[in-house]
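Quick heads-up: it's one chain on its own, the form predicted alone, in structure tokens.
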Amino acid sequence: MKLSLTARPLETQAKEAWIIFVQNKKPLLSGHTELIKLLNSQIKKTGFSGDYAQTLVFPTFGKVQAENIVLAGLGDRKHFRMEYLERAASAAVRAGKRAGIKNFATVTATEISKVSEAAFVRAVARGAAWGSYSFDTFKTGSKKRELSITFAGPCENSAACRKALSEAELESQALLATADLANLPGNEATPQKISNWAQKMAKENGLAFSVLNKAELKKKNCNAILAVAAGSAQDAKIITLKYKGTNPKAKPIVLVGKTITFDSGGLSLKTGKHMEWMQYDKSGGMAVLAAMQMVAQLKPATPVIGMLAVAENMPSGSAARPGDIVKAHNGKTIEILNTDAEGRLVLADALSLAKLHKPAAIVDLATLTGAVVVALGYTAAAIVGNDHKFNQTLIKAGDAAGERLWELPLWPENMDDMKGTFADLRNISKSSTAGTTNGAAFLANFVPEEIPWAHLDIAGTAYEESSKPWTDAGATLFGARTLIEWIKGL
């Protein structure tokens, strides 16, 4: 999507549509008396409530420069969150696109309490760009339409608004480019194809690229990830992308993503219903890829390393069996009691390798447990880690980025629950309770206590199984926006 900024007021913008945000049934405009009268008339006439992500498209019949108005609801003021603004912008563009509209304009000034003009521009621009996206790679006859949005009117801090728009454009390019990969099915997004994609992206964006293939993983005793891939014709890989940063004295941070290209459950086979969406078990790695492309373009001071633990989990005569014991990279032994608890196995080796970079902090992202959906639904991701203050930093970044994180505890009892009978650890808990926390407790064994570490369980937020007003079904790339928000603040 083409994004632009002009100091000329909205009334001068001869576009196919203007997007106007509505909160508590009130259009968020000031000094537009005639336009507000028109909008209030339509709101009253249609009963438009302005609920979160609700939209209304109507023609203006020449009463203003725009041919149409798109109203986009933000819901009740007292419940407002930044994701509501980004999603409302996306919903408005999607509604306009369905009506055949290709170019939009909206105001630059914001009347939303505690939201700066720069934050408003960035969220709306990124939301509008996401609203322009659809995954139609396999649909015959589909055509891409170039859309545009102009932010109209003066900014109190024009430099900040221009910077916000530029950042939103770079972030959106990374999100949309990665979304095409994230949405590919297992037969198209194999471990090797993901490696090829990551290598190409790294070269285009000035990132260093390396990959550990099966032979190298064996040499490094990464037997946990190798066990996951044992039943597949596709070899496991750990992909590493490096951004050197502009501060040579700074320690790097490491981002680790679970990247299971398809999860059948292995010999602990999933049911058909639970297998249908398992191309999205690679979503943690996809968020890391998107974040690394953003990092490369935005060039923050801090060095950043992205690692993808890539494997396909399939049943066969060579697959890992329930009861098998393997030794991970850090020397810990693991009883594999359920082959469908494979994400923690691939992350075990990746996290153990991550500490070799002597990082200032480690964050991993994974569609790890169904238990997180029971706990938090599809609204938020869980965050569990070894440093409460660090968790809170990421929660704050998520709030600003429009991604909701909720902290769960990590107690000694959880660590005890993951101790093995015949090995150091077991890959499912003894109690079959507190699944999300216990999954994180397993991972904690592979991160030194002195390194701040946070685990994001994104199983409920990584993809949508049906279209929503603000997005098609498919990948959301949840986590990437939080990561870049955090990294820019370092």
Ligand code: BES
Contents of the next structure:
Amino acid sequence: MKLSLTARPLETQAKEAWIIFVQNKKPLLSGHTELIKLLNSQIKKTGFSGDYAQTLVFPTFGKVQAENIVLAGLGDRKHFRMEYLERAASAAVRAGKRAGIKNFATVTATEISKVSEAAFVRAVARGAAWGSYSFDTFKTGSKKRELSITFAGPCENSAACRKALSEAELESQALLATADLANLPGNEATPQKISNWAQKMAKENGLAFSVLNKAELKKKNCNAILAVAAGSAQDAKIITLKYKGTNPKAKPIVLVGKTITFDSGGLSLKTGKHMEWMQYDKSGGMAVLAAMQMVAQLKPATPVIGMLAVAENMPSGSAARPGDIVKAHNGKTIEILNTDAEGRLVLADALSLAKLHKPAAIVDLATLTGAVVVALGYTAAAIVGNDHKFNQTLIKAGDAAGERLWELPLWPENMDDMKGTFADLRNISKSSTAGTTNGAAFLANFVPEEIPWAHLDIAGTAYEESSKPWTDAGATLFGARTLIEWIKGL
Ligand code: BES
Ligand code: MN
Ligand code: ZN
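Okay, that is the form predicted alone; can I get the form predicted together with the ligand now?
Let's see the whole complex now, leading with the same chain.
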């Protein structure tokens, strides 16, 4: 998607289509009297609902300089959230694309309360770029068409708008490039291939890359992640990417991603339905990769370290058995009572290694529990951590970035539930309720209390099982947008 900005008004943009956002059934435009009349009559005639991510494409028959109009709904003002704008832009591009449209224009001026011009440009640009994406690596004969969108002026603070646009462009490049990896199935995105991909991305973007393979993991007593990979023909890895920061004296923040290339459940084997989509169990790591590429391009002050805990969870004669006891990197022993609770095992070692970087904060992202879908559906990720204020900071960044986070508790009772019978810890709780909190309670054992730490359970938000107006089915890279928003503000 080619993104550009001009100070000249929309009327000068003779494109195939203009994208006009609609809130409370009204087009968001001021001035443009003739155009507004045309739009209002179309909205009335067609009964266009203007609900979020609803679109309407119609030809103008020469009444204005664009051949078509794409109306993009934002829903009702009182429910507005940034993701509705980003999704509406994406949905508009997707609807236009289906109608054969390649070149779009829209207006920079925003009538949306509390959304600055720059925030508007960022969300629309990022949404439009996402709307241009489809995962067609395995579709024979598919061609990529280059699309474009121009933001027509005037923009009151043109420097801020330009900055937002160029940042959105770099962010989108990272999201789209990583999506091609994140959408690969288990036979393609093996731990080795993810490692190669990360190494290449690091090299191209000036990040330091290192990887702990099976032998190094053994030497470092990372026996929890090794147990997860024990049944697989693919070895486990912990990958580390480092961005120095423009303020190298600052303490780094560490991002840790669960990167299970396929989760069969292991000997606690999943049933057919539950095993579908488990190539997306690497989504936490994919969000970290996308965030690291963004960081490398946007060059914030704070040093950032990204870690991927990579393994494939398979049953076999060499697989870990329910009841097995292993000792993790920090010396704590774990009873593996259910081999399908593998995410927390790979994260245990990675989180324990993370503290060696003496971080100012740690954030982990993981498709950890089906329970988060029961609690929050597909709309929000859960955030659970050891510092309520830190959680709030990330929730706020998520709101600005169009990703919803909802805090769940972590209490001493939850910690007790994860204590083992024959070892320090058990990997499933004694009570079978509050599954998402239980997972977080287990992880809390691998992070020092004095380091602010937040765990994002993205099992409900990391991928779409069917296409939506704003996206194809597949990886969403949920979390990457929140991370970069937070890091830019540090
Ligand atoms: N990868 C799954 C969680 C998951 C479920 C992700 C649905 C995406 C969609 C995770 O490893 C898992 O299997 N969790 C178990 C934990 C249980 C055994 C304590 C679960 O949620 O059932
Ligand atoms: Mn599992
Ligand atoms: Zn899993």
